[in-house]
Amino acid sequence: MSKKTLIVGNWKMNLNTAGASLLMHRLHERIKIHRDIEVVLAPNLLVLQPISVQIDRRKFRLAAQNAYQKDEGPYTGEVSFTMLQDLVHYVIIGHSERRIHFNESLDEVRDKVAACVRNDLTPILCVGETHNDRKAGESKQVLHDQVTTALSNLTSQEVENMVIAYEPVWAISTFGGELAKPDLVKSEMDFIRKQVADLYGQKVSERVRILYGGSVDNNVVSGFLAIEGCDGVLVGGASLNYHKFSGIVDVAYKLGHNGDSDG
């Protein structure tokens, strides 16, 4: 069974309610329904609810950018995965900005992944090494630790239904924005899939969706989507530009229909 190409737009800490609504309107105008492409938008938490009312669910699904691992309780200021159940399909977990700016540990990411699955939401687990990790030759070890710890409380069925995004920190514009070469990306994505295979078997590793994220825009996305085993992209800054983001969806559609795919 072929997997849908997954295009995820992470709006990060941008846009108030009016700005988010306007961007949603522009995206709705420009993005067509493609049955083999799934487009997911991750607005900030404050505007998730109004966007959930505005969104055309034939075209888009919603994701939250983060949540707290306890289902309820005296945790002032936090929002749980339980509270997100009626609003979103996906939650981004372990993004490098959360690991770096908010010191999210491997164990905390693991607990968030488990809470996400427990509440019938789909985790988009972000993993990736820093420039210093790569310079020290520790990329594989970092990826191994991030993947194996995050998945350690899941069943094989839960893993095959989740999404893993490979985001080399050194390729994200916030942290340097050095463009990653597709052959390097393929090597690391293959390594991530091997970690899943070692833990849960070959069949599960083939079914789990693995995305690439790291300064992706409409000009470079084709090189990453063409990688064998790449199931889509996680888009940051370009997702705030409706020309660029709709362009990414267009590229994904064209790539999928150069061969024998149907539309």
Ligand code: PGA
Contents of the next structure:
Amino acid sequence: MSKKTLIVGNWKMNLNTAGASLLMHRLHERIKIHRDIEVVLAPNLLVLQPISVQIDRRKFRLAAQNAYQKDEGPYTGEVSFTMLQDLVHYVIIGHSERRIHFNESLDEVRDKVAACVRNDLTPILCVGETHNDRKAGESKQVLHDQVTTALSNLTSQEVENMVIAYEPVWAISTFGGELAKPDLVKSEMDFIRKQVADLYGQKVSERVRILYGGSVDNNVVSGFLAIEGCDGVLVGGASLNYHKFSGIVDVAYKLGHNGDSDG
Ligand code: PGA
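Switch from the form predicted on its own to the form predicted together with the named molecule and give that structure.
Next comes the full complex, this chain leading.
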């Protein structure tokens, strides 16, 4: 079974309800239903609820950008995976902004991934090295630690259903936005898949979806989607611009030779 190309828009801490609704409607006008492409929008928590009732679920799926690993209790200010169950399909976990600005540790990310699958939601686990890690020759070690820790409490079935996004921190627009070379991205994605194969076997590693993220827009996306083993992209800044984001979906459609459009 071939995998659908996954295009995820991470709106980060942007847009109030009116702004999110407007962007969603503009995307709805421009993006067609393609059988081989899955488009996922990740608005902030506050606007997830209103967006979830407006959204055309044949066209889009929703993701949350974060959640707390306990299901309920005295955790002031937090929202649990349990509370997101009817709202979203995916939850982004361990984004570098959370690891860096909110000190999310490897263990915390592992607990969030476990809470996510326990609540029947699909994790989009973000991993990636910093510029300093790369300079010190430690990229592989960092990716190894991030992947193996995050997956440590999961079954094969849970791993093959999840999504891993390779996002080198230095390539994310808000952390420098250096454009990564597809060759380098391929080598790190292959390495991530190999970590999954070592832990869960070849079949699971072939089935897990691996995305690329970091300064992806409609002009550069084709280089990443063309990488063998790249199952899609996680888009930050460009996902706030309906022209750029729908352009990314158009490129994915053109690259998918067997893609059918349903109008
Ligand atoms: P960017 O963000 O596309 O703005 O670089 C990607 C991300 O943070 O997921």
